[in-house]
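Listed next as structure tokens is one chain, alone, in the form predicted on its own.
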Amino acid sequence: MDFSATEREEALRAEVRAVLAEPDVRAELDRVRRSSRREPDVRPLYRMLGRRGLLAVSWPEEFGGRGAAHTEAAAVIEELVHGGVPDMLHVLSVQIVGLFLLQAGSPEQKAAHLPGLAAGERFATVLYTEPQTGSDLASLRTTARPDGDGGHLLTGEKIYGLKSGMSDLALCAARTREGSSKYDGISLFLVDLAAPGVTRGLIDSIADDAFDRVVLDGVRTGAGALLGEEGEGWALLSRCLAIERTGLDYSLKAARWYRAALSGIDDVARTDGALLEEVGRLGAAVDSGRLLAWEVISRLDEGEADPTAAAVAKYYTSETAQEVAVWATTGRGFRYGAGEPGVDEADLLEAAYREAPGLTLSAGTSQIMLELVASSAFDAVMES
């Protein structure tokens, strides 16, 4: 892959920087940064970016995008994050649910949901994990039964999701029937989070982004909520998870935290050979993670994500981000030597330390990623 930036990517990056410098956008971004709330409401900021066409540039114009390449969209996302725009709600709404709808949604589902997501007027999240199932999504217990009117009634409990309180829509996995294996009979639905029977709550967490608990009590979905064929959701779920695991969000966290840590290293510490070795090693890991993520994203432009490459990228970037956060706040980064990072950088690193433990669990644990890679290698040997 050629990792050099194209003229289009550079132009989009310049446009993002110009938009973030506009007075009203700047003021809204400052409000989010200075908010005393644990999870500041980023939706007004997203709406500003949506009106300027910067949330979903890779989507077709008919759905609110610009028809740009996925790599060009990644350049926009990188620049937004570099500018301080919180990315979690964008990752969920646009990069996961929206992108999956583009690939697997019906024409009616795309027309109904994508324009609102691209404009920042509506937001989405995912509801996968359940109590007692952990990362084994195939063991989910949430049921979806026909309601006699073409739709389904969903009943179950989902945990460890994010941003459901700010979201209008959820991509939800549920079991529509028992199959010959635990992978059979799973279906995917688009659930209106304001529908009767939906209860949204929080689970205590040390990270700023709180985990959610969403209870579904006979939630009626409507006839057009089923994604793909009933009972064939596992294959779709695998595709969706591959899209979720490009590693871009983790690589951006690692890079941001690494830069913040470097700001606390002073001239005295610069003579410490052991410290410089760690700075070099982690810097190389951060850059390598970014290249892995961009390689996965470039394959999206060729069709769809390679699940094995995505697993490698997710594993490497999340492990690297976690290592950088721990290093920056304990051993030799934050408060090392006579120098200290600025207030904003110190706050960022403190939040990073609290967020880091969850990075290698979300979107599939590191153990699951290694299993996917090993299984792919085994299959390749058996086929040769």
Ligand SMILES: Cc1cc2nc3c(=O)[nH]c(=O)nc-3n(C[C@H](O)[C@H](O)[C@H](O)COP(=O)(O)OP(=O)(O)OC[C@H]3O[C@@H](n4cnc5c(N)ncnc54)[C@H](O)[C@@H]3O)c2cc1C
Second form
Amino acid sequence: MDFSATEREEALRAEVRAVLAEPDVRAELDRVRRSSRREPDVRPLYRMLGRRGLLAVSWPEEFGGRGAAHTEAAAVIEELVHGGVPDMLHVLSVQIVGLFLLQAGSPEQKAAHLPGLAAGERFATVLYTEPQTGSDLASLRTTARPDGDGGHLLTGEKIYGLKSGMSDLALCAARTREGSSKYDGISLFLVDLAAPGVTRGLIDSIADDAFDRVVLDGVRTGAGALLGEEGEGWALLSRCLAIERTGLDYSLKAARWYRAALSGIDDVARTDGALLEEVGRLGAAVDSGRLLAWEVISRLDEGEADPTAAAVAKYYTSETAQEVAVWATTGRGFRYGAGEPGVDEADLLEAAYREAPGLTLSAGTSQIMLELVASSAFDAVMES
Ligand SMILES: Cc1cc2nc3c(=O)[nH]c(=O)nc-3n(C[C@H](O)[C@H](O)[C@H](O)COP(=O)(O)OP(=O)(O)OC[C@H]3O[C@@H](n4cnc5c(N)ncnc54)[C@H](O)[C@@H]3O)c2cc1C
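Please show me the structure of the same protein in the form predicted in complex with this ligand, now that we have looked at it in the form predicted on its own.
The complete assembly is shown below, putting the previous chain first.
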């Protein structure tokens, strides 16, 4: 892969910087960054970005994108995050659910949902995890029964999702039938979160983003909500999880926190050999993580995400981001002052420290990523 930036990527980065400097966007971004809420509402800001065509540049124009490459979309996302735009809702809505719909949705599903997501008018989240089901997702218990009208009735409880309260739509995994194995009989649905029978609540978290609890009590999906074939959702789910694991979001956290950490090293600490060694080692890890993420993203341009490369990227970037957050907050030699406009570096890193434990759990735990890599290597040896 060629890691040098293309002219189009540079032009998009410049466009993002110019948009973020526009007075109304700047004012909205400042409102979000100065908000005293742990989870400020980013939707008005996203709407502004959506109106300027910056939320989903890699999607086809008919769905509100610009037909750009995935690497060009990654350049836009990097620049938005560097500019201080919170990315969690974008990751869920555009980078995971939207991109998955683009790959696996029917023409009707794409037409119904993608333009709203690209415009920042509607938002989507992911409902997989259940009280008894995390890593072993195939053991999920939420059921979907035919409603006799071409749709399904969903019943179950989903936990540890994020941003359900700000979302209109959810990608939800449910069991439509008992199958020959636990992987057989799982289906994926698009669920309207405003539908009768949906109850959204919060589960507290040490991180700024609270977890969601979403109870589905006989929720009518309506016809056309099923993604792919009934009962064949496991293969689709695996594709969606690979999309979720590019590592880009984790690599951006690592880079932002690393930059903040460097700003806290004063003149005295600059002569500390052990500290400088860590600066070099973690700096190299941050850069390597970014390259791994970009490698996965560039493969999206060639077709689909490679699940093993995605697992490597997710593992490495999340472990690195976690290590940087802990180092920057508990290591010796740091003294933080005001940093990026509107952001106190100490506050940023304190929040990073609280977010850090979740990084190696979300989107698949580190142990599961290692297991995916090991089993892929094992399969390759057996095939050779
Ligand atoms: C910040 C954050 C955001 C999240 N966002 C979402 C979301 O948007 N939607 C959603 O549905 N869920 C979300 N989750 C939930 C997340 O997907 C689960 O937490 C994750 O899959 C792990 O499941 P669990 O918490 O039940 O832990 P478990 O699966 O019970 O794992 C507990 C521990 O056991 C280890 N373990 C489990 N199985 C194995 C094994 N086979 N081999 C070795 N070790 C193993 C794990 O690595 C982990 O250390 C989020 C979680 C976090 C922290």
